[in-house]
Structures are given as C-alpha cells and as structure tokens.
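Here's a solo chain for you in structure tokens, the form predicted on its own.
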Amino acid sequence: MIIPFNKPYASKNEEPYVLEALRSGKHCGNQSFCNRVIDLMKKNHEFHEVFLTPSGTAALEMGAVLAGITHGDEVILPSYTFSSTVNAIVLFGATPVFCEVDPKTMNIDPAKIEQLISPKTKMIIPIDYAGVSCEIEQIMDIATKHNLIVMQDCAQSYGSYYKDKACGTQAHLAAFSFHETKNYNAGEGGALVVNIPEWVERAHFLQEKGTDRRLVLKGVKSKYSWVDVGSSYLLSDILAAMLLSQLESESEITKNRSLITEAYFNLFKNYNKVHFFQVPDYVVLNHHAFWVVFDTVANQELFLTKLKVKNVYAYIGYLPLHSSEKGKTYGYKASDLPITEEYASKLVRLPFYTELSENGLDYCIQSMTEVLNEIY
C-alpha cells in the first residue's frame, strides 16, 4: 500500500456542477457558481464580505493592496510560514519583520510582537498553522493599541473556530486558500474576506483590474472606467463550481478528517520524546494537518527515511524565511529566531487527506508505530 502525503478529495457533485458551469458559457469570475460559493461561505461562517480569488497567494496580495502597503512600510509576521505570506508585502516594497513562534502551535507568539513595532509598522500578518487559529484576540488588541492593520493568513484554517468565531471573521482582512492540498479545494483558488465595511467597494474595484465595472453591472453607471490600482483577482466560475461541491460537503469532510487527527493523537501520546501540537480548549479544529517535532534532527531524518521504505510519505515543515537565501538579504541570520530555527529543523508533517480515514489509516498507523519503536 502507498500512503501519499496528500491526495485531493473529490466530492459527489463536482462533475455535474463543473459541466453546468462549462455549458453555461459564462466561465469568468463573479458568475453564478462564484456567487453561490460566496453566499454559502457567509451563511456557514458569518464572514462580512468575500472575494473569490485565483489562489490564496492572490488573496494575500489583494489584501496588501487594499491595506495600502507600500515602500517604507514594515509588516510583522512569523518566519515560520510559506513564502506567499511574505511575498504579498515585499512585492509592494514593504519590509518584513520576522517574529518568533509559540512552540505549542508554531503560530506567531503574540508576546513577542510589541517589541518589534516601530513607527514604520503598518500591518501584522499572523498565520493559522495546521488549521489551529492564532491568538487573534490578543493580536487584535495589540493592533488596536498601535493603530495597525491585521491580515490573518487563514490558508489552512477554513472551518476552524476561535472562541466560537470562525477564523477570518475577527481580523480586518483574512486570506483563505482552496489549493488542492487544502481541506476544500478547487485545484487552485482562494478568497479574501474583508471585514471593514468601508473597504468593500474599493475591494470590488481592485478585483476588477482597478475599474468600476461592478457599478455598470449594477446599472448605476452606463460606462466603466479605470478608478484605482488593481489586478485580475478573480476565480473562474468553472473552478468555483468545483469548490461549491466541496464546501457543501464540509460536515462530511470534517468528520472524516477528525478520525485521522484522533488516530495520530492516540499514537504519539505514547512517545514522550516526540512533541506534537497543542490545541487550546477554545479552538475548534478543521483537521487540516498534523505535525510532530522530534527530539533530534537525526531521529527526524530516520523517521522520514524508514517510513518511505514502507511507502508512507511524511514531509518536513516550512524552512524558516528569516534564514533563507532571500531572508538573509534583509539582514537576518539563523540565530535571530532560535525557537523557530530549532523546531523547524525537527518538525515532520504527517500524511493527511480526507480519503485516508477510509482507506489506509490502519496501515499508516501500523507503519509509524513500527518505525517509532525502532527509533525509541
């Protein structure tokens, strides 16, 4: 049996929905299926306004433009994140200021944020690693105190909750990903949630290449024109059709994925030399991923190698941005964020995909148990 690291899930209505979208002759963004997805997202999780984008990366970039990120600005974010998080602000000339993580979650440590704030700081971008919400209330309190914008990178946390509020509802802006590696996928796709009412109209202009085309479609104007900066931050209606079917299956997908989380927790609680993430009581998981940190780099490598022999494919986590080739150009070195560097070097992401709960989970757990017993 082969257990891949990830496998996209196919929900029951994808084919008929995609064919319907294809035959409609309306394939671009903000058509019927896009609107149905947006309505469902708002209904299920109470987002203020949703803009479907070609990717989570595009959502972050659109958010940066909407927030007015520009040359001379500083943005605080964790080093332990994907490159899209930081590219979204350096593309527009801002300087990243990397913050340490909390080793219990690998999310940004809110206790370390204020010491990084300067007169140039404009934004904080926390992420929700493995679907576990960042400490968004603390972060919003800090942002309010210092008059900063918060854009929450929710690429991995669609369907997760923090103190009974959906991830993405409390920050000024939130970016989701619907990449094929996520719980709900459109192959590629994303969404920007805008929770500041005064920013919504401008967001529509940015999404439509900086034009007020939306006002023409609404019958407010007879001609549209260039009114702002912008780009084509639009998801094709064909991909939205695929996404709608996925989101309609949210309860089923979450239930199946929860079985994988439970199995991994039950396995690793027996190995006290392996650290795994801790979920606060006030966080509800979407069961996106499961990660563990080994006691040594050598044991991490042994685990990965021995599992691969059994055709079980685990993976490393992010390589820290601050000590990467590009990060060093901003003056950082590995020792600047020792917690991030240490935990990232020994972290392993376990295979995690919806179908695993029904096909292969027993073999996966058996293989990991054998490998862990060989190591420890």
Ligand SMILES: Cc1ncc(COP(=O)(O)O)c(C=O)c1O
Contents of the next structure:
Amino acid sequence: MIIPFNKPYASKNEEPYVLEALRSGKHCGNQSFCNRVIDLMKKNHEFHEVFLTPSGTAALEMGAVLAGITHGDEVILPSYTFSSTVNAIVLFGATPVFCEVDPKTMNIDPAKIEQLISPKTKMIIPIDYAGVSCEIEQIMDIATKHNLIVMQDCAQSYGSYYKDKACGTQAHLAAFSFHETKNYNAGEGGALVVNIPEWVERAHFLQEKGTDRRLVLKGVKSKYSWVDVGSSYLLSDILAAMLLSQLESESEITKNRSLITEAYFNLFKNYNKVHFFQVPDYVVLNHHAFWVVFDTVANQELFLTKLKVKNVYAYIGYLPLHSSEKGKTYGYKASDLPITEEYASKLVRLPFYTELSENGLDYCIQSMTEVLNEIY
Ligand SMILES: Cc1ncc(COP(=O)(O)O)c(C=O)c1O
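Which structure goes with the form predicted in complex with the ligand, now that we have seen the form predicted on its own?
Every component of the complex follows; first up is the chain already shown.
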C-alpha cells in the first residue's frame, strides 16, 4: 500500500457543476458559480465580503495592494511560513520583519510582536499553521493600539474557529487558499476576505484590472474605464464550480479529516520524546494537517526514511524564511530566531488527506507505530 503525503479529494458534484459551468457560456470571473461560492462562504462563516482569486498567493497580493503596502513600509510576520506570505509585501517594496513563533502552535508569538514595531510598521501578517488559528484577538489589540493593519494568512484554516468566530472574520483582511493540497480544492484558487466596509468598493476595482467594470455589470454605468491600479485577481467560473461542490461538503470533509487527527493524537501521546501541536480549547480545528517535532534531527530523519521504506510519505515543514537565501539579504542570520530554527529543523508533517480516513489510515498508523518503536 502507498500512502502519499497529500491527495486531492472529489466530493459529489464536481463533475455536474463543472459541466454546467462549461455549458453556461460564461467562463470568466464573478459569474454564477463564483457568486454561489461567495454567498455560501458568507452564509456559513459570516465574512463581510469575499473576492475569489486565482490562488492564496494572489489573495495575499491583492490584500497588500488594498492595504497600500509600499516602499519603506515594514511588515511583521513569522519566519515560519510559506514564501507567498512574505512575497506579497516584498513585491511592493516593503521590508519583512520576522517574528518568533510559539512552539505550541508554530504560529507567531504575540508576546514578541510589540518589540518589533517601529514608526515604519504598517501591517502584521499572522498565519494559522496547520489550520490552528493564531492568537487573533491579542494581535488585533496590538494592531489597534499601534494603528496597524492585520492581514491574516488563512491559507490553511478555512472552516477553523477562534472563540466561536470563523478564522478570517476578525482581521481587517484574510487570505484563503483553495490549492489542491488544502481541505477544499479548486485545483488552484483562493479568496480575499475584506472586513472593512469602506475598502470593499476599491477591492472590486483592484480585482478587475483597476477598472469599474463592476458598475457596468450592476447596470450603474454603460462603459467601464480605468479608475485605479489593479490586476487580474479573478477566479474562473469553471474552477468556482469545482470549489462550490467542495464547500458544500464541508461537514462531511471535516468529519472524515477529524478521524485522522484523532488517530494521530492517540498514537503520538504514547511517545513523550515527540512533541506535537497543542490546540487551545477555544480553537475549533478544520483538521487541515498534523505535525510533530522530534527530540533530535537524527530521529526526525530516521522517522522519514524508515516510513518511506514502508511507502508512507511524511514531509518536513517550512524552511524558515529569515535564514533562507533571500531572507539573509535582509540582514538576518539563523541564530536571530532560535526557536523557529530549532523546531523547524526537527518538525515532520504527517500524511493528511480526506480519503485517508476511509482508505489507508490503519496501515499508516501501524507503519508509524513500528517505526517509532524501532527509534524509541
Ligand atoms: C501559509 C500559506 N500562505 C500562502 C500559501 C499560498 O497559497 P496558494 O498555493 O493557494 O497560492 C500557502 C500554500 O501552501 C501557505 O501554506
């Protein structure tokens, strides 16, 4: 049996919906399926306004433009994240200021944010690693006190909650990913949530290449023209059709994935030399991923290699940004963020995909048990 690291999931209606979208004669962005996805997202999770984008990366970039990120600004974010989080602001000339993580969640440590704030700081971008919400309430308090914008990178946390509020509802801006590796898959896709009502109209212009095409679609104007900067931050209606089917299956997908979290928790609680993530009791999980941190790099490598022999594919986590080739050009060295460096070097992400709960989970747990018993 082969257990891949990830496998895209198909729910019930992808095929009929995609066929309907193909036959509709309207394949571009903001057509019928896009509108159905947006309505569903707002109804289920109470986002203020939603813009479907070609990827989570594009959503972060659109958010940076909307927030007015520009040359000379500083943006505080964790080093333990994907390159897209940082590129979204570096592309527009801002400087990243990397913050340490809390090893309980590998999310940004809110206690270490304030000491990084300078007169140039404009934004904070926390991420929700493995679908576990960052400490968004504390982060919003810091932002309010210092008049900063918060864009939450929710690439992994669609359907997770923080104190009964869906991830992405409390920050000024939030970016979701619907890449095939995420719980809800459009192939490639994303969404920018805009929770500041005054920013919504401009977001429509930015999304539509800097034009007021939306006003034409609404019948307010007869011709559209160039009104602002912008780009093409639109998701095709064909991909939105696929996404709609996935989002309509949210409860079934979450339930299946919760069985995987449970099985991994039950396994790893028996090995006290392996640290695994803690979910604060006010966080509800979307069961995106599961990670563990080994006691030594040698044991991490042994675990990965021995599992591979059994055709079970686990993977390392992010390589810290501050000590990457590009990160060093901002003057960072590995020892600047020792917690991030240490935990990232020993972290493993376990195979995690919706179908695993029905097919392969027993083999996966059995293989891991054998490997862990050989190591410890
Ligand atoms: C934290 C984070 N931000 C952004 C992204 C980018 O999302 P996408 O692949 O949809 O562009 C990812 C992708 O894995 C991610 O993990």
